[in-house]
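Just the one chain here, laid out as structure tokens, in the form predicted alone.
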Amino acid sequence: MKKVIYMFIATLALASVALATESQIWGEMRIPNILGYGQEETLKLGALFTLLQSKYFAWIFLAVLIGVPSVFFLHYKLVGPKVFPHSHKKHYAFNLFHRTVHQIAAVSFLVLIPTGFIIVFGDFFGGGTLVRMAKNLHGIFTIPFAIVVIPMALMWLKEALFNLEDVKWFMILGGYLSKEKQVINATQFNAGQKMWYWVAILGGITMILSGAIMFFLDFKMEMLHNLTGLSQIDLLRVAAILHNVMGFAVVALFITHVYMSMFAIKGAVHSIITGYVEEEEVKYLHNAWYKKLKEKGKF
């Protein structure tokens, strides 16, 4: 299965790579487009776009980069992580779709995240060779998350919608600060699950839509003028500071979930993998699912 999946991925890719090439925006027409960008009206953001691009986003992407990290650092030597026995009973909560889709997107992520890194801090690699294969390799992963995005939106909707228990849940951070074991009475996804998966979804959205933008440069289209009301090269400089706010959000949750999974709590990235959870990690981190989960007999 996992290889079929990764024959379309690259089919995809390939498919994409062509049709670039075919186009027109990468050919003749590309600067008598570029030159007719000072024949339009703007809303003159070239100056708040330029301060932003060569003071602000890149230290703000660094801050992220070392800034979180190291908090978890500081959290995995202090605090340490949460041990539950893998021996004990399982629930199978996961299905191949949830599996296939939830790691089409975290390879995507784990491609699009350093390629974008390369992209933002160019000049310091140097330009070039690297950068531009950083830059094409954004674009073609940004496909198979495309992809799955809108499926992965739908088949965890119902468990993302946040309730009170979540606000609990934030008070106490979901009890991660503790080295005790504590009942944290979450549902299937706890508070912390839910904000990832809206930043995830709402933000992964909207960098697709705004690096489309950035990536075809002279992808014209009438309908996008008419609803924003933005020419072509407002439309470039709205599209790449909502890309890069987004990616702010989307980097910063990204590491934290990884984090959560596979170090402060050991072996709970299994249940992606296997589709299976294990019965004492439920009970103690997600007790209202655990509940529900007895109710119905199935541990």
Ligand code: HEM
Given for the second form:
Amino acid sequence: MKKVIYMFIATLALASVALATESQIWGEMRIPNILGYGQEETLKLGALFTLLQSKYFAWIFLAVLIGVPSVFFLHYKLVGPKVFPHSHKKHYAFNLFHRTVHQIAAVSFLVLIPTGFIIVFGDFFGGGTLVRMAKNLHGIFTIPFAIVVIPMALMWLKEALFNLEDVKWFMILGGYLSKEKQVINATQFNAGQKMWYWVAILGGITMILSGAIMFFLDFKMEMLHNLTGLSQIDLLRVAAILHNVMGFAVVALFITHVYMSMFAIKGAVHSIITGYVEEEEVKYLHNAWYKKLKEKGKF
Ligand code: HEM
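What would the structure be for the form predicted in complex with the named molecule, given that what you showed me was the form predicted alone?
Now the complete complex, all chains and molecules, led by this one.
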């Protein structure tokens, strides 16, 4: 029942946003409406926006795209993956609802991120059909992510709350800098996983809203104007700056999430496919959670 309610909330939230729009979104009114965005009351963000957009954003995205995987390639070569036997007991940690929500988010991101890069490097790709297609795919695959982001937020909220143990985890980066298998006193989600949760959820929602403002460019956003006092053109510029800056964090943490779950711990990816986590992996990397599961006779 709870799950049906989560889905219902998400669908409602989306429906209400769609209903809020009242202007002609597509076709011939699009550009003329933008031209109507006189400079009245504008924060004159034009100069800052053009500077960031033309001089910094693309280079920072390139640095994330090359830098983050390079660091993990080095980690894999110098420290290597943690290997735990998969022959011991297992615990059912992710039910069908968790995995369905997760996989929808995963597939969305596997389209959103590459198409986002094609848009950022639109000139390099020569503009035209490829970039236009990437832009439309980017818009379309936002929808499934927008539907699952609230259910994901609610289903893992309790596990994602930080505690004092997380400070210790950050100080030793969860033991991932040493080849040795250390017992880490983390709960079900360690501090790194909690950080990804909050960036994926809060960052994801920021990307959806700022992206929607840019995608629907011309619909009159009276409510937002009254709320922020920003003119239409400034709302667009703030949305673009937010989408880029939050994009740096979401992309960097997404690459980290994929590396941690597919390479840093051998075979960990199975947990989000089958729902089962391995006893040894939980015992070493999530020892506080392991003790709780032991008490409940789960292991
Ligand atoms: C191809 C992409 C992805 C892969 C291979 C992947 C893999 C995994 C795996 C194996 C787990 C379970 C980790 C554990 O045993 O605790 C997991 C958990 C999780 N995933 Fe993903 N995931 C992907 C994409 C995403 C996306 C796009 C999001 C959200 C936008 C996401 C959000 C989460 C969260 C919040 C968790 C729980 C906390 C954590 O383990 O980090 N994942 N994922």
